[in-house]
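First, one chain by itself: the form predicted alone, in structure tokens.
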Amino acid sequence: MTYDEIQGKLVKETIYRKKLTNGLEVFFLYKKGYAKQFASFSTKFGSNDLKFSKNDGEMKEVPEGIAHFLEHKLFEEPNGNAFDRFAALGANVNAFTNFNITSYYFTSTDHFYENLKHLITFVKTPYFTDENVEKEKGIIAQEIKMYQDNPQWKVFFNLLKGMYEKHPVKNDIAGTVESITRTTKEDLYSCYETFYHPSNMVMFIAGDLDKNKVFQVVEENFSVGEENNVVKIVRSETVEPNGIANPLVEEKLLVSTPIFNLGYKDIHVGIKGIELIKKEISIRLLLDIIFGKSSVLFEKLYDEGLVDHSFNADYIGEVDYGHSIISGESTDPHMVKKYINDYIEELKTTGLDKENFDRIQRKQIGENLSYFNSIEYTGNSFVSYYFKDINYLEYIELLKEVTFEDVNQHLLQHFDINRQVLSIIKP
């Protein structure tokens, strides 16, 4: 059996890759001695994909939240649901939908190949009827209402709504009660037939397994003839203005202390591959230097009683959008914002500390090496980056290559108060 090898020199891992004739790419990570096995079946289809065309047809627009709706419905089968079949074999099955991906996965310690067949079968065989779609609308509507009462969910999506004027990333992943209400069985099948073709999907498998058998079992569970139907998908591109929609978004919910998200909208977008991941790594290093628990700024805010250990910062970088988010609890989020702005302006004049950069870089290398101990984290990360033309096994090598000058450059470019949004949930 022929397959390619993807090497990770620093992580000392090899991922084997085989592309099936139907376009599906299958990746296998051999983990000697691991009792747990993992498999995921993922499609490049998320909540952002609301306007698209298939095979040069006309552009179609679907209701918000349809990717998440479809994820719910795929578990339903004519005689029960997929959860029961996995449970009977002692496996844990689950799924998630985010802005760009929908993924179905399981972990097991036994009966791996039976579980793998179940995973492929239920994702490949949708069962939508007018009745079961209507029934699901009520379930998802309750879920949406629950999210509306969740302070962490609301503070995050309020931030995105303040940050983005047109890009669909500002929409809730689950959609709205109104958008779910007008979703039809035909909409679900249209999205399924477009985005769930193997040529738009990836399978990732990890464990102490025989690689030839892994590829053989996957191949055997796809019917002959699918290779003739490779789908061409064109996604509608959103022209997002450089500015923000609203610099301040406030709402009241049941919290004892205000929670906040302070965000910076990234306008240097449209890149992918190595260039995209290097930017992501540089900005994450920068955020750790400025906002990490060992930083001067955190100690100052903590000593003043303005933040606690929930204080955190992260960067999300996709091909067509990106943003940093600093989050936490505070009795005075506006004062936190002032401290942050003053400190960053001072840093832009003085520059970062080289020794501090070196220390944070070493810390992040150690953290990222430890992540490879989790086959679920490795699998989900590999697929997420692969859809952005990035080899996740190279992450640590690229982290080592990022320079002090790279990070200083992002300090000057990224933190623009004209692209800054503060989202607060008040008691």
Contents of the next structure:
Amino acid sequence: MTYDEIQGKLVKETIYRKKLTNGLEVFFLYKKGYAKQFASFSTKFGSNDLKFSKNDGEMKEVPEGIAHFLEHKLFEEPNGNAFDRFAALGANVNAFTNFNITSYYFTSTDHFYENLKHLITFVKTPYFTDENVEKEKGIIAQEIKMYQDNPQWKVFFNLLKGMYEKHPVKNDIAGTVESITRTTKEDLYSCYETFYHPSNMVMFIAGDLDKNKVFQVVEENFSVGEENNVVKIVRSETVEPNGIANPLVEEKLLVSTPIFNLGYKDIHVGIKGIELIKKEISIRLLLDIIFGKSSVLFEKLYDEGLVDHSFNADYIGEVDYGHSIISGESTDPHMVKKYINDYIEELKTTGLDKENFDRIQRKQIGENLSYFNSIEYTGNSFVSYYFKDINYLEYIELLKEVTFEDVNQHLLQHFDINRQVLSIIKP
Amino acid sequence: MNEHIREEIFKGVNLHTIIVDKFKTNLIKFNFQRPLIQGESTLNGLLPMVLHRGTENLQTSKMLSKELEYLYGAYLNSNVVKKGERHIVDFTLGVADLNFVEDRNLLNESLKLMNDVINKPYKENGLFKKEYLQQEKSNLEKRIKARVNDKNRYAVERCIEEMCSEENFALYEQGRLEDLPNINENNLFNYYKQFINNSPVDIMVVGNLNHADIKKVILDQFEFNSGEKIKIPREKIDFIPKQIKKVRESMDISQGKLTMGFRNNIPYEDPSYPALMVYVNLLGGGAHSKLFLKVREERSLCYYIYSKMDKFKSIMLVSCGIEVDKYDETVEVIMQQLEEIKKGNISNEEMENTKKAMINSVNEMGDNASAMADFYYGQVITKQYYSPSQLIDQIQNVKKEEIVAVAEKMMLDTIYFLNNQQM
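What's the form predicted together with the partner chain like, now that we've got the form predicted alone?
Starting with the chain above, the whole complex follows.
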């Protein structure tokens, strides 16, 4: 059997890859000594995909939250539900939907190949009826309401609503009670037929397993002939303005202290692969240098009682959008913002300190290394980066390659107060 | 599965090493054991926060953070948790394995730093620095008040508080607001001296480190205190609820949070304890369980529902998020599921699926360093030592009639409901 090898030298991991004739990419990470086996079957279809055409047909628009709704319903089978089949084998099956991906996965410690067959079968077999679609609405409504009571979730989505005028990333992943109420069986099938073709999907497997057998079993479970009906997907591209929708979004919820997200919209988008990941790494280093626990700024905010250890900063970089978010709890989020703005303006003239850069680079090497302890985390990260033409195994090598100059350059570009949004949840 | 070695390396200090070579990082966790009592709970919550502020050598949090960052992002943090009526304060170090980074001194340096945090706090006039203490008191106050932010968890904690209002188990692990004004640099420092002197200490090491080597490094880098260690009594678990306590609390929320607390008074020393574990899992341990299939899948009443046990206190909690007006219906359906088990309405399939799910979790545990550290530390408390495969055997051997016998002992104690209706 032939497959490519993808190397991660520093992390000492190898992933084997094979593309099946139907277009499905299959990856296998051999994890010696792990009892846990993991397989995920993912489609490049997330909550952002609301307007699209299939095989050059008409553009179709679907209700918000449909990718997530579909994720729930795919577990339904003509005779019962997919949970039962995995339960009988002692495996845990689950799924998640984010902005760009829907992923179905299981972990097991026994009967791996049977579980794998079940995974492929249930994802390949939609069974939606008016009745079962209707029944699911009650469950999803409770999921949405659970998130409505979650201040961290609310402050984040309010930030996105302030940041984006048109891009669908501003919508809640699960949609709204209203949008799921009008979702129909036909909508679900239409999304399924567009996005669930193997050529739009990826399978990732990890564990202490035999690689030949892994690829063989995967291949056996896809029928010949699928390659002939590869689906052509065109997603409607929203033109997102460079500006923001609203610089301040505030909402009241029952919290003890105000919770805030301070975001910067990234307008240097539309890139993929190495260029995208290097930008992501550079901005993450930059954020850690400025906002991390060893920074002058954090020390000052902490000593003045304006923030506590929940203070954090991160950057999200997708192909068509990107943003950094500084989050925390504070009695006075406006004051925090003022301190940050004053500090960054000053820093832009003085530049960063090389010693801080070197140290934070070491920190992030160790931190990223630790993520490889979890096979699920490794698998999910690998898949989501793969959809952006990035090899996650090289992350730490690329982290070492990023230079002080790269990071300094982002300091000048990234923090634009015209693209800054403050979201606050207040008591 | 994994080699586990236990040795008393100093009076009252036990070293447990679990040797595994598959991780990229090594975990070293110091557990200090205290009783969960009113006079100490807030001190335990506050102490690690103050200790992480600075050491004799690195006098500020910033300097400490810089050093940790330089040590390839080693993390050093503390949690304060309750295990039954014991209060555990931990100091946890995670550090890159030497196979992956070029820094031979990494382990020694990071352990030295850990010792400094625990044993050489930054002092002014022989006491904790006043300013640090004030700031951390204010942070702890915010943290305790922030309990309301996570409604799901809040409902569970409030149920325990109401249910155990006459027992120490009701104490919140971070501490009590009313204690804060009376804590000063003097009494906290006095408590600290007792804490490091007389708390039983268990050091859990999980990673690519052999026992003799890590023992030597720890003995070289750490100062231990030879004080007589305190004996922490076994918690009482003989409470019989006279009537069902119903508590309703109102907040401005969209989803009602229901938590039901049950007593069974079966101690972990009892031979029927494994049957109790299977019972709890069968009832609400996942997608195979009665609660998930009935309350969620069949009746669409909730998105999440589960049951869980406090092993040491033998209390079971059932928790879910529902529409406020579905309270009566949900309580009824939940109680019906308990009734079903009592009547012995457990299919072979349910029985098998439950056991398989539990065995799967035990097997998976070996791939998670902190889960392993917790598994073996739980045994330190119960003084029952068994390997994961022995635990699997215990689960495997549970019979249906034993589960029914356990079901007979389940007593509903408290129903707590967080809702949005004005009283």
